[in-house]
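Just the one chain here, laid out as structure tokens, in the form predicted on its own.
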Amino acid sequence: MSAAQWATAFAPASVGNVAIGFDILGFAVDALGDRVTVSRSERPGVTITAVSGIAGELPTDPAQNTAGRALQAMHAALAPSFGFEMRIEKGIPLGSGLGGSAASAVGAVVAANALLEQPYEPIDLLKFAMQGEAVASGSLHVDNISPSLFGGLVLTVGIDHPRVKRIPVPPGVCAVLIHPHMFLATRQARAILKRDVPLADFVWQTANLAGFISGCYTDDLDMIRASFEDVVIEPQRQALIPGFAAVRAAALAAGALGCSISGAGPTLFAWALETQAQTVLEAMRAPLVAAGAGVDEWIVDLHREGAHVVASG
């Protein structure tokens, strides 16, 4: 069977860090995402013909665009006899902390992969997409790329030779997300972080990460609840998000297993039992609405698939 001449891929949004796994843990949010269409082209290299959707102005120079840079990395490794022409439809707000840059990069390489006679393995697509993420954040990290590509809750260890493990989520647990209508650049949110971590905080955070993953594998909700606390990154970033402390307190009071910042923010998320999710959502919304903030909100399944081709021809 010959490869397609064009393909459109959907790549879901994602929550990076998941409180206790800075730059290594994330989960997919398929309630929203980006769609990227890639076509074979006689023109060499990578060309971006259009960027549409809710993201506003984005560069069409491939080297300055996360999807374009990811596709350039793939094209350079492949050295095909044809070029890639790409259209991007943004469904994730920029600066929302929902992995918009990662989703575009992932969507680009997944769509392009459908055009190849011998497609790449997912781990190779991950490495290509990482090059795109560096355009947005200034560094290589995979906590948004991996869940967008693989789906579900994902742990990724390593950069040069990443190892990816999808972590099981206990049945009956979902995620609640609240996105305040404000822009927060990833570079800004990373720039404020201290480079040194006190030993006591390192031990505490390590214990929380281990406890959280252990709780996920053993369906131990009490362990997840006890471990769902970021003592390193969240205390530094919360000042960038007005109302964060009130939202977190409200979520926990309403029964959430934990509540923290999605990636760089300003989106906030909580894990909750499905039976309590609506109550948690309403509790998280209330402080923001009372402060006059507009919000978007979702309750999402934590077991959904990652990026995939939705059309081709």
Second form
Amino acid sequence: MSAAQWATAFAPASVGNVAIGFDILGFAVDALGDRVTVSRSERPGVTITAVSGIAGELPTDPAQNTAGRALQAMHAALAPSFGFEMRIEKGIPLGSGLGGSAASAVGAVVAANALLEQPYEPIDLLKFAMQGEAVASGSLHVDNISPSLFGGLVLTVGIDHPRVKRIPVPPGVCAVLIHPHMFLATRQARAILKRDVPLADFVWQTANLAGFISGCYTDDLDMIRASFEDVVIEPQRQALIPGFAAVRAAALAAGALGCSISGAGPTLFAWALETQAQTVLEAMRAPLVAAGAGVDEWIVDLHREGAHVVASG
Ligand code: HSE
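Now that you have shown the form predicted on its own, what about the form predicted in complex with ligand HSE?
In what comes next, the whole complex appears, and the chain from above leads the way.
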């Protein structure tokens, strides 16, 4: 069977960081995502023919576009006899903290991979997609790319030689997300971060990350709840998100296992038992709506697959 001439991939949104795992831990949010179609082209290199959907103002110069840069990295490694032509349909709001740039980059390389007689391994696709992420945030981080590509909750160790581990999420636990309608640039939310971490905070944060991961492996909800606290990044960023403290307090009072900022924000997320998720969602929504904010909201399964081809021909 010959490889496809074109393919469309869906790549889910993601929450990364998951509170204590700054730049290394994220989970997929497949309630929304980007769709990227890549076709074989007689034009050499990479061409973007259209960017549509809810963020249509993105650049179509491939070098300036996250998906374009990721596909250029793949094209350069592959050196095929044909070019890649790409259309991007954005389903993730820009500047929402939901991994929109990562999803476009992941969708591009997954779609292009379906055109190859000898497809790349997922870990190679991760490395290509990382090149795209750098366009958007100015740094190589993987906590959105890995879950968008692999699905579920994912830990990534290393940048030059990344190693990826899907972390089991206890059954019955889901995520609640609320997106206040404001734009927050990842670059800005990274630029405000101090370069140094006090030793006591370092110890606290590493204990929380270890506790969180071990709680996931052992279905220990008490351990997850106790360690679901980012003491380094969240205190510095919360001032960028009006209402953050009230939302977090409301989520915890309603029974959430924890609540924090999704990536660079402004989306906020909580983990909760499925039986309590609706109550947690309503609690998180109330302070934002009372302050006059428009919101989007989702309750999300944490056990779903990552990016995949949805059509080809
Ligand atoms: N881990 C990154 C951050 C994700 O929090 O800055 C931003 O997309």
